[in-house]
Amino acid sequence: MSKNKLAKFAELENFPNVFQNFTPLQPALTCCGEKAEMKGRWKELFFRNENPVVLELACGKGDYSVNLARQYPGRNLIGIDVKGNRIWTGARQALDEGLENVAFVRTRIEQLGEFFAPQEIAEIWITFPDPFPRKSRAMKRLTSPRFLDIYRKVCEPGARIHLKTDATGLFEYSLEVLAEEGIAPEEVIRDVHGMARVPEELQILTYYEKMHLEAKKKIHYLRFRLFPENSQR
């Protein structure tokens, strides 16, 4: 492990906007060396307001988390990623800018239910996740039925889910899953940057998106609402 990564990991332990789960088999969050019981209390204990909580999953360097926090001061953003050295970038930027409506959680996405209460989340962004192209690994895709069930456990009814990806296979797979789930997409865009006018939220460019655009790849976007299973949609 490089000295740079080690330095970032050490700094993360003292960042007041970063919560880390070091023991996946015994899930628990710590912040600044102290145990943090945040489940169901993010608005109360960290954000200190009643604004909606929005997650960015597989947030990487936190580009969407930080930029949405800038654009929408009336939303509370939380970036989720398992890689601490990536989270460091967004967390450091948020601290330097004094953004109080953004936090980061270092954990596996499979464990969202350990750290967020039922109906605590109002919206989810999935930004350039690993597409897991092999069919044998389809259940690892963040729009698979397995993950939709995880989101249902923490999201309020009708929560909006956004997917932004360059992976056409993942995009088409996601549409197939929604059809099987009986969910009609609210918006389907197959070439975001080919639009005459790109919506403000989609103008945010992540680290990976910039690379994909340089490689002349099309960026796809999908938005849908997540409802409890067997509910009236």
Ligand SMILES: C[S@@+](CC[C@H](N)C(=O)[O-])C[C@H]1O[C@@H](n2cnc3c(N)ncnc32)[C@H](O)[C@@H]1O
The other form holds:
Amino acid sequence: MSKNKLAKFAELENFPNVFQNFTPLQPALTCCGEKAEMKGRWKELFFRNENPVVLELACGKGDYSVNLARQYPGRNLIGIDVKGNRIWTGARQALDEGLENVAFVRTRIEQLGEFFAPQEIAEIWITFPDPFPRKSRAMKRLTSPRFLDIYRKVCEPGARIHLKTDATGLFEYSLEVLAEEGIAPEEVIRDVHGMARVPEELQILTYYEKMHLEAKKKIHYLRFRLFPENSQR
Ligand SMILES: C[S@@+](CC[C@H](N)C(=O)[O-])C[C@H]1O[C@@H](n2cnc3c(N)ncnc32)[C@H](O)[C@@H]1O
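Would you generate the structure of this protein in the form predicted together with this ligand, following the form predicted alone above?
Zooming out: every chain and molecule, the one shown earlier first.
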């Protein structure tokens, strides 16, 4: 492991805006060396307000988390990723700017239900998730029925889910999953940056998005609402 990565991991342990789950088999969050019982209490204990909690899943360096927090002080943002060295970038930026409406959780997305209570989440952004193109790994895609069920367990009824991706296969797969679940998407854009006027929230560029744009790839966007009754199972 590089020295730089080790230094970032050490720093993360003392960041007051980073909560880490070190042992997936015994899920628990730690912040600044202390156990943090956050489930159902994010607004009370961290944000200290009643504003809606918005997740960015597969947040990487947390571009959406930091930018949405900056642009919308009335929203509470939480970036989720398993990679600490990536989360470090967004968390450091938020601390340097004094942004108090953004936090990061280092965990696997599969474990959301351990750290968020039913109906605690108002909205989810899924930004450039790994596409898992092989059919045998479809269950790992963040828009698979398995993950939608995980989101249902923590989202309020009617919560909006946003997906931004360069991966056409993942995008089409996501539309198929929604059709199978009886969910009509609210918005489907196949070439975000080809639009005459890019909607404000979609103007935020992530680290991966910039690389895809340099490679001349089209960026796809999808938005839908998650209701408990959409579940087919
Ligand atoms: C392609 S990167 C995108 C990062 C960022 N959203 C961006 O656009 O720059 C995908 C991210 O998803 C994270 N990831 C993949 N599967 C995950 C999982 N099951 N739980 C948590 N993070 C996951 C990876 O660690 C990686 O940072």
